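To begin, one chain is listed below as structure tokens, in the form predicted on its own.
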Amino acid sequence: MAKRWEVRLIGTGGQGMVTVSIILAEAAVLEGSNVVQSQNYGPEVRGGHSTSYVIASNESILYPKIDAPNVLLIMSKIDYRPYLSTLAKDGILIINNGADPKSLPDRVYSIPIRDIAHDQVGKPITANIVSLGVLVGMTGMISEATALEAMQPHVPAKALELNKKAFALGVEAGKAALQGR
């Protein structure tokens, strides 16, 4: 049976989505998948509307447009709401917020990514790769090695070892978030 996952990605400038959504993308590829990643921002570099798109699949895609994303992940401080219509049937949203998960819809899971960055990670500057890892920990769509892999060219050598914990601490996050639903 064929899969094909959908990914879209909404933050702000500078906080690292586009790199997110090319290490996903990279790393589908490295599994064998065929893979389409792109990007759209406002004319700030920082501070402006970012979104990144990735589409991974086993069989071709002939339509490179994200209509229902089986993936939504809201880094900025914006309502979620209107962008639960556009979700696949069996999508999930993924806020960044440490909000009630008792107060939110079914398909609607917050993580506190930004503070699990600043708190664990102690450089808020990962909250992208902690990202990555709630992707990844809450899918299952790229293994964790493989996009360990993909993000090692990403990220300063010098801060390898940082954005590993950070990915794991995402990983176990997302699992996390799972299992308390």
The other form holds:
Amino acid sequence: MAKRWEVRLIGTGGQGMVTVSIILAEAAVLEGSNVVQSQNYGPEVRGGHSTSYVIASNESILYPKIDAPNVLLIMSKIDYRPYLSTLAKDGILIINNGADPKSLPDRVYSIPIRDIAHDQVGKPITANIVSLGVLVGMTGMISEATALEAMQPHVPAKALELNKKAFALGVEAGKAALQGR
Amino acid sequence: MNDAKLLAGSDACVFGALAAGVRFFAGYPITPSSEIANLFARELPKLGGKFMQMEDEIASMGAVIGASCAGLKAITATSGPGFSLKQENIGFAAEAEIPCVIINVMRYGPSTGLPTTSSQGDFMQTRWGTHGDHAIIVIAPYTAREAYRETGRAVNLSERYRIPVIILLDEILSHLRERVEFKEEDIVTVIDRKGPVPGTPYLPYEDTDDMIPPFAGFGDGYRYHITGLIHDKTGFPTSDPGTIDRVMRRMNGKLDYYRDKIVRVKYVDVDNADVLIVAFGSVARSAEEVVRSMKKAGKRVGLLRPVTLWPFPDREIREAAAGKRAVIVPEMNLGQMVREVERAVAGTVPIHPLNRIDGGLITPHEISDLIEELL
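I have the form predicted on its own already, so could you send the form predicted together with the partner chain?
After this comes the whole thing, all chains and molecules, with the earlier chain placed first.
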């Protein structure tokens, strides 16, 4: 792992975004990196604002928080603009909609993650795995093979193929978004 | 070998306790400690152990004491208001010298406070939460790896010295998952409590040379009395001033006698430092980050990290602080450990508290900004 990755995921409780951060963290461990993963949440069980994050680095990780993420993915239907200023200098922000890239600031990428899960995978519940694919496709912070290996224990065995498809579509969408710039 | 894994701080405590032989957990769910109860519920039955969800916090502590009297290594986990509720029974365990471990994941208080927010507001409560002079040990790990090893050590200290031990976590360490690769020094050895010598008369609170009376489990065939009243060596209450004095000095004296076996501190670049930071728990992670980053900038900053909080490592801090330009004590409270540091250093070096009480972790920047001002 060439650099220190600080990835923050913002979602709504129940979307499975904390699971995505755990999969990313486990994949980083598989690749021999140091990693810290955690989440902040309110007192609600579902429906509240949920933020999770992953720090991965070759150096040992002491300070266990993120001040300025270099990747920020927002799954919730919230205004992304207040978050722009929180990004690291080289940071990117990914939002979950089909907005025209030309209408967005430089470092903001729109990918219709939920629509991909709904229309192309056929299972809206796989949106979190699509987002995992997007993150891997855009950052390359871990290899696709390792991400799939880490994903496997977190999805039901009978839905494995479906989730692999969701992951692959996410990777493809992520790479396409980068090339769209 | 790469048997590294992703492990949560809370889970590391559970596995450390199990490795040390814990086979009983009683508790009541409370954020941010509930994950610990969850994992014990899953793991204990596999080992023939018992998990009990009790009707409340007080009963949980009572069940832990009862299980320990019956010979099992017993533990509970709680937080904030639950820790307050447990104090009376923690005092009972201290007075009756019942081995037990209490994991307290600090949450912001007082009262219901902020259930999902981090704090170090229980530093003093862990030592003085129950009334009366009593022996108690408090240990505060700062990584998941250390949480495993230190929870195992907590169980062993409690069994060996018949003193309640508190594992003090903050919400950050409890909830984070991190890469852990266990090494040889992380192996938890199992230390069992000392039992009576068969064939000799049994006195449950005998004044032995090592100050630790042998502990017969209920059901082992010995008939004796356990009480929270001050008792003589038979275990029955006494009001004889000479006996009271002797018993209380023995019970509290265990901490002094075994202090060096209990106290553990970690040093990072302390010897040549101009400024010394004293910090524990997650704040020590920020502090160590500062030591690392300021070293790269050619500045000499050291960290003394108490792993054992109580007995407080006063002698170690006094020695480490000698000749430094300043000592910085960052804490997520309004200044609790700093009082102990002041007592240890006794005016020989200027001490600067750094307190944050908005629920957020003290950042490396906040610490390094203060150091820059002082240098």
